[in-house]
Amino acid sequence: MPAGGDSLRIAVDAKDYPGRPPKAVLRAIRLEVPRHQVVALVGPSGCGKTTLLNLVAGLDDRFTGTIHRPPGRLAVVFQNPRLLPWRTVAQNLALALPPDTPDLDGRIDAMLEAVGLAGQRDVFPNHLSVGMQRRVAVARAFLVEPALLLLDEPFVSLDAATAERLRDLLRDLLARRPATVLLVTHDLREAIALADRLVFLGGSPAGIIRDVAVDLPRRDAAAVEAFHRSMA
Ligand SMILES: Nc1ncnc2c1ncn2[C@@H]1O[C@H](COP(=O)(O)OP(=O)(O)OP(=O)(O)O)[C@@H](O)[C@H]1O
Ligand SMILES: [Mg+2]
């Protein structure tokens, strides 16, 4: 695919946090993500993954460089769920969409069902476990049907079965409605199971140290294991 206006183009020359001394977090990051590609961002804790996602989301413009986002809606699942505590679960989801969205209630109920929270629509977020709050945040992002989806460790602090269910849900949703995706994870198997491409951040300040295509026609457990072994 040519370098079109629909790709996500990240060019971060430098991102520092102010302080004495300033903290140099990111350097010379060039990443072009073609439309509808799913990229997993992998790297050690504290290397700057969330920082990069915040730049891509447009939440932080204090950096040197440029970011070109694909046209269309953006949805972000933050590392901390960030729900409004004074709104119920259903109200938190409703706020993600225009109020005149056709069948808003039906879509909210279907999405809550899909993430395993059918019984929690009228509950306030503070009354949910962190894992349940994370599922609400995932539901909210999926409901938006974004052109660009940014996910920061969306499936941590969930039991293995729930995490697998949400990975399946992400795959199903992307099959029905493709999006360009940046998925931050430190779980290499999860990255291989979900992404078209693995981008490794490393160093201090961090840059891209490895960029690997995941070319797996079938994502069964055996294929993921074999690919995982081949990375060593
Ligand atoms: N607002 C901030 N002000 C100053 N330093 C910050 C700020 N946010 C993050 N940092 C520092 O920048 C570095 C990168 O942080 P960041 O949160 O991006 O890492 P991360 O890769 O997302 O880590 P994790 O995997 O633990 O979530 C860390 O050293 C962190 O302490
Ligand atoms: Mg982080």
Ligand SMILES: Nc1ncnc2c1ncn2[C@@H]1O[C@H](COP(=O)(O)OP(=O)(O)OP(=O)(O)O)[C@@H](O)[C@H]1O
Second form
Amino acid sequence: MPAGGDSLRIAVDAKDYPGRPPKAVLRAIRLEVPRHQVVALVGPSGCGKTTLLNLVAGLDDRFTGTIHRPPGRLAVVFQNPRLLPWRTVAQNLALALPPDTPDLDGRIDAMLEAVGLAGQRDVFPNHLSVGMQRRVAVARAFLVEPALLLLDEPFVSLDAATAERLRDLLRDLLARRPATVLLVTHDLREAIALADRLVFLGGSPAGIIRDVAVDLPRRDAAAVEAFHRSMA
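Given the form predicted together with this ligand above, what does the protein look like in the form predicted on its own?
A single chain, with no partners or molecules, comes next.
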């Protein structure tokens, strides 16, 4: 595997879940994601996509192999926004950075403006819609200016219109604040609309079965649909 210092480099020989016998989940995963590339991990539910993302995030170190993350900050957006209900939107964002960060309040205000939540600074999460909570989670991730952004089905269970607005938001934020991105999704159209590459996981234990480059205008629904049909 090439040794680009700014790349995300994944070499997972084996990942098992404990048990009698252990359950083999991942085998022989080799993947390099160059700086500022967006890669979507695609596959059916339960195939190991989130497991692999957790390994990359450092949330699980029980595997055989190595993972090299690019230098800089790491941010993760989970399926659940994971906001503290007893803290306001601004207070939830403030937890992402040290309290002595220069102009922390100004940075929070600018990020809330960027995600269309400028008027929600002092609102508690349970007073927000699910879509707005997801925007807060995205804002929190971009607030740290991550070198590596991990997204675990961040738009799942949203209605189509809300999900599309959040995909547009993500594209806009990445255009202004580029990051290396690993996106987990089971939605192939979503992957095509957001990613530079599609990496398909399959098998049991799961491995990479296909790696496809995507080169098309992201906001062109007809182009996305045509690419989707070509993958059938």
